[in-house]
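Single chain ahead, by itself, as structure tokens, in the form predicted on its own.
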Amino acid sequence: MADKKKNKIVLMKGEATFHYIALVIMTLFMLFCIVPLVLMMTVSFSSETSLVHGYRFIPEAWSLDAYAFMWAKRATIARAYGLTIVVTVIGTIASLIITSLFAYPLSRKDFKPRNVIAFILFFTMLFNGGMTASYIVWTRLFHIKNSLFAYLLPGALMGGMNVMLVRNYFNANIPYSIIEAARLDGAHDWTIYSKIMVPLSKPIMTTIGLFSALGYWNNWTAGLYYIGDPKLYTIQVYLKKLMDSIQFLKTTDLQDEAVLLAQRSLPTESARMAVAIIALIPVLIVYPMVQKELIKGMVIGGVKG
């Protein structure tokens, strides 16, 4: 009896030690995430001349030049923001529909070709035709250049990993007996999908939706490859072009005195950080709202199915 109590005490001490170690490690990870954000924000409020000596957590000289520079371009930034929101909303909804529709038959035990299709899907996660082939296909066959489809279609509507996560969630979290009972009641596949599978899959749908939304929101390569019209710039593409323009003016050897003065007054480092903050705001707002469902969807969707 005494040995059992002694073993129990040792076990409790071991669990407490593990708990404290895990807490320290997670605190360090949290700091690794928060510290760069704090530094980025303080740099955005620093004067350009003070940043010559390096970044500081407490600005050597406070300045709103970066935000004043961005405010002067508020009309263009607002248009780019609106376009980004439209692309993100449409793309995310379309991605959820296509991904879940693809995953549904792969989760059905009575769908015989499901293993073959799953292998083909997995194969696409390992190999692709490359950027050159993709560019030729999208521009010459689908003619998406200088259109919103350039943001929506290439590589964003559906991902193999997302399909696998949704399929695994369907297999692990929705009993097949429910589907069989629905079939006995006369329900067709579309009814089963829309009335049973989707309503019972809120966590994984939230997870996939967040992944897709982040992908669309942060997508600037599509604009770089396929968009030449400034009116079609999303916020990421516009901010990338803006920073390139500032850097060009800073490094160009021009002799005009007015231009030289303008060059010196342009905020480069602080503007770069202000740009990053502007792009991060929607993510910082949305992520806490879906964090609970995101974690649940990742844990259950990652189970082998």
Second form
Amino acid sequence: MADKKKNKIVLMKGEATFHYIALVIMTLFMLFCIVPLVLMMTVSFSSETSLVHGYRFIPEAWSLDAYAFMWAKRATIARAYGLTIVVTVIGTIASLIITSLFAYPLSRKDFKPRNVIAFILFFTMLFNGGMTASYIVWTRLFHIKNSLFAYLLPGALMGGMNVMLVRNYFNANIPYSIIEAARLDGAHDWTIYSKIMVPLSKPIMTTIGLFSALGYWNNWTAGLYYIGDPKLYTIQVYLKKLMDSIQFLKTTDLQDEAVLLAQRSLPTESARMAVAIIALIPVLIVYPMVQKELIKGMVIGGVKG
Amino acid sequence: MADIRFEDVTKIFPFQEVTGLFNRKQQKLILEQQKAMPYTSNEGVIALQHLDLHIKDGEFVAVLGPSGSGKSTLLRLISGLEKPSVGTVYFDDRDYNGVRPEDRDVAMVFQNYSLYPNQTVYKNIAFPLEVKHIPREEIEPEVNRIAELLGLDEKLDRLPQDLSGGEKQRVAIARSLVKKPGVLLLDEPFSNLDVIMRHKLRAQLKKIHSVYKTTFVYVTHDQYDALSLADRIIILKDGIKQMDAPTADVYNYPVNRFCAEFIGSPVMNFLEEIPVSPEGYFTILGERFKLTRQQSKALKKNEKITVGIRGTNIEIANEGIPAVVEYPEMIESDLIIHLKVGDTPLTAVEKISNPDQIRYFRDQEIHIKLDQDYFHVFNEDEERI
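Switching conditions: you have the form predicted on its own, so give me the form predicted together with the partner chain.
Everything in the complex follows now, all chains and molecules, and the chain you saw is the first one.
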């Protein structure tokens, strides 16, 4: 008991107030993040008829209709899922390689044009050609329409912000003398990059990797703009198309009694949520694994501008 | 093996630019500090100027000087990490200005070790050989041999973070030696280590030099390191070479007052603004001495002199110049006696083996003797005459 008292951290008055305010704010933030997830989950397990009265945290009537509907569409969903995984894995690896390869010379003091290149990079973060110009360039020049490159290339492969984060990490956390030591040991740039810089940058690589993976996983706009072939739908594109179809069915005035009946029994809201849950599963699995490195990377990468 | 020559080398570091919206105040402060440096040009701070130097193959040379004197710049110019603004660096009579560090036959031990934190001791030591694509079976015996020489054979599987400062520095030395460089550069390698470790590593370094016989260039601000290790010492001040001579000469015949003050501990005693008669006589602490003919010749008319005397050359005797002890101070085996002769403070040094032998106390009246053979005489330009 006495030991407990001894070890108790005594907070100054101002500190204690700050702690309480911080606690309240962080709790609110946490709720803002968690409540929609919980709601999404419960809605996906609700019967469609019960949702007429609005969303509830505890469903009025439980139902697995949405998941049964998903199961019926399992072949399409599995293909979309597989494609999303392929795009995410390839895209993330490519993005990490390109981002770090771009950041490395920018972090080198002896690379003279680094300021000009950094400016160009920064400029593209603020200004770009807009959607129409990008669309024309990607489809007419690079012919990415209806190919996997549509998911990989436009805007997603390398973000200026990510390059800045990695460059800052290199600058702030890897002493320049280590690079100099490696050069004097006879290492050329590729060896320094691959054997020294990348292994020492796990936190920022994890952070960028996760950002990038999330970007690829959640990317539905690329599918919308460039993909017409249903075989090339990713899970997000499929979700979007599904939602559009359901919306279409709901809003179209159909005279056929049988279709009308089917339309009424079709899980709409719950199906949307079920697909969203399915799409969310990999992120929920991966995030806790990389959380520690992610926080480290974000904090350290943002230290120095 | 390599023979290094500097021909009229000057290195100018550009001034810090004040840019961006943030940290402007700090940037301006740095710029002001740079502009207040002793030697600047329109372009920037002059770190080294008009340096001519010749380091012979297999020599152990120490570069000594206070902070900001250009020691590390000199080392970086040899390594190729910096290029001269003016002048040429030659290796074995070949112009090396355009040769990149990775293509020079040079290795460097850094003050902050600069080990690769993600690699084990073995990997760190093997790295220079691996990048040369030497077969693994040849690397292993070489790494083991050098690890044994430096007492690291038990630590090969450890990461740098699990090593003490001395061990880290030994790994750094091992890594730099494993590729058998023509030149080994050491940038204040012992400055982060405690005294005992310094002593141990100093001895080890001397041994390594005798084994490898490669050219060693050792930068330090610690005169003990320089005096105990080097065959030759180069003293720099504000980027200008002050002295370049064998170690004993640097101690015994400093070319100017700066070198005399910089080498030796405690600092040399200086008796300043002493008038000299036309016949060459001068008086210090009440005793009369005479300049040699050569010294008199080197002196301008009515020029005053400064006489430097090392504490080790002041003898405490039963008779002579009366002095009062301020306090004695024991540093290792040296007893430093702080004295006053009238208003003139002096330090004398005696060798003792244990504190019981201290026979001086505050306000004790003693006598000292000066021997002119050990006087260092400087003119008003602070040059030795």
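This structure is a prediction, so every number in the text was calculated from the model and none was measured. Throughout, rigid core stands for the largest set of C-alpha atoms superposing within 1.5 Å between the two forms. Numbering follows the first chain given and starts at 1.
S.K.: Tell me, please, whether between the two forms the C-alpha of L284 is shifted by 2 Å or more, with the rigid core used for superposition.
M.R.: Moves: no, less than 2 Å.
S.K.: Superposing on the core, what C-alpha displacement does V24 show between the two forms, in angstrom?
M.R.: C-alpha displacement of V24 between the two forms: 2.9 Å.
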